[in-house]
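Shown next as structure tokens: one chain only, the form predicted on its own.
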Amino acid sequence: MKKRLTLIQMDVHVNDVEYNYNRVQELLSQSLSENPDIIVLPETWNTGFYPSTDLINIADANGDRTKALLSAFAKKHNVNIVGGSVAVAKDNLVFNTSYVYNRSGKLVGEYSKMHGFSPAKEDKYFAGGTHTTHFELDGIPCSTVICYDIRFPELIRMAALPGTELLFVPAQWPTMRLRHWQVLNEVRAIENQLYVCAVNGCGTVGRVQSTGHSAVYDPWGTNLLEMDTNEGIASVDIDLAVVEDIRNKINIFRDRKPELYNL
């Protein structure tokens, strides 16, 4: 089965709510020349990636602007769209939430980010998520985590468990540890065998940069795309046969020892 996954890597504007909803939809309407299968945003593209108590005043109430506007996007251009993640206030709580709508608009994700990256303080203004989530897009088995997550090989072998076969990776990464992301997320495909979308910002947020760099690596590590800083779209075709092949060969879920794990 081959599909095309778009990309776009988004200069999000910080409490600049309203023109972020406006950029957003103008990006997914390009988005549409490339022929896309499934359209991939960002991290917190509503807000900005801005961990404060002003947060809460304006992010989305319980996701309702969010959802209808990916939901009728999705229907009416049957694509499937990963939703990046936007700030969801709930229960007087702010959540960093992914959204994912398939072809007929119907919501089949909703993860919240597990990880608050901790040195910028975003475990103090986010409530953590507890699950990880799974869901299909054209018959593919698919998980997503969000930034930060993609540190931590637990979560994302447990979200590799299922036989996921792709597994989505909104943020907002910076400029400083552009090395961390490429290392991270091709290391995450390896060795759970399955393709990881990663989907970064670009822009500033005061003095850090989001280096962008929006990238797609097969099962075997190899880079199939890799944008550059600035803002803008990019579409790659993958194989899920390749998954099949390489598990069929190596097959590290057979071969694991839980049992002798003590973590």
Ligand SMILES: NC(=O)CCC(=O)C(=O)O
The other form holds:
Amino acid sequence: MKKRLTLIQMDVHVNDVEYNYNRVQELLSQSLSENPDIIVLPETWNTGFYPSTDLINIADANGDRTKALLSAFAKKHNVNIVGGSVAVAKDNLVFNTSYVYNRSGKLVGEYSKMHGFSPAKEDKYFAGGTHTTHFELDGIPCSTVICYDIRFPELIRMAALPGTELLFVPAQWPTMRLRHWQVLNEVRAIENQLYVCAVNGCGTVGRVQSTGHSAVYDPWGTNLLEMDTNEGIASVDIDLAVVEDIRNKINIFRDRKPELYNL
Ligand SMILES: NC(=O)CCC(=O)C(=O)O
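Show the same protein again, this time as the form predicted in complex with the ligand rather than the form predicted on its own.
In what comes next, the whole complex appears, and the chain from above leads the way.
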């Protein structure tokens, strides 16, 4: 089965929520010319990745605005949307949450980032999620994590174990650690024998330059797509048969020995 992933690499304007919601709508509309099966957005596209005390005041209350926008767009245009992530205010806390919609506009996945990026004090300003999410898009078993999560192999393995074939990684990842972005996404694809679709922001987010370089890796670690540092939209077709092929040739899920891993 082949599917087209369409990546929206967005220059998020920090704290300028109205600009960001309007820009996301424009970019989603523009992305339709790519004839996408699955559209993917970056991390915290509504507020920018800039943990601060202001967040509770500008975050999306219960995610209502974001959910309405993404659901309506997915249903109107018969397209799947992995909605990146947004800052969500809930129970007087702020979460970094990803919403996933199928072609019917149904919410099929919801994930809150489990690992707050402590160097930016994200762990102080955002409440952490407590569980992975698994969903199907056009019958493809998928999961999503968010940015810093990709550094934790245990989490990615948890996300992979239920038979995941396509993992999404919305992010706001800085230029100074571009090499880590590239290597970590590639190695998570290899070690879990799945596709990784990593969509980064670009432009300056707070005091940090997000590096773009959104990318897709296949289960062999082959780089199928890598964008530059500018705002833009790019697509790549993936063949899910590649997952079955590698797992038939080297079946790590059969060969692993969790009873020996005292993690
Ligand atoms: N938004 C983030 O989680 C940043 C993560 C990062 O810069 C890193 O892991 O390095």
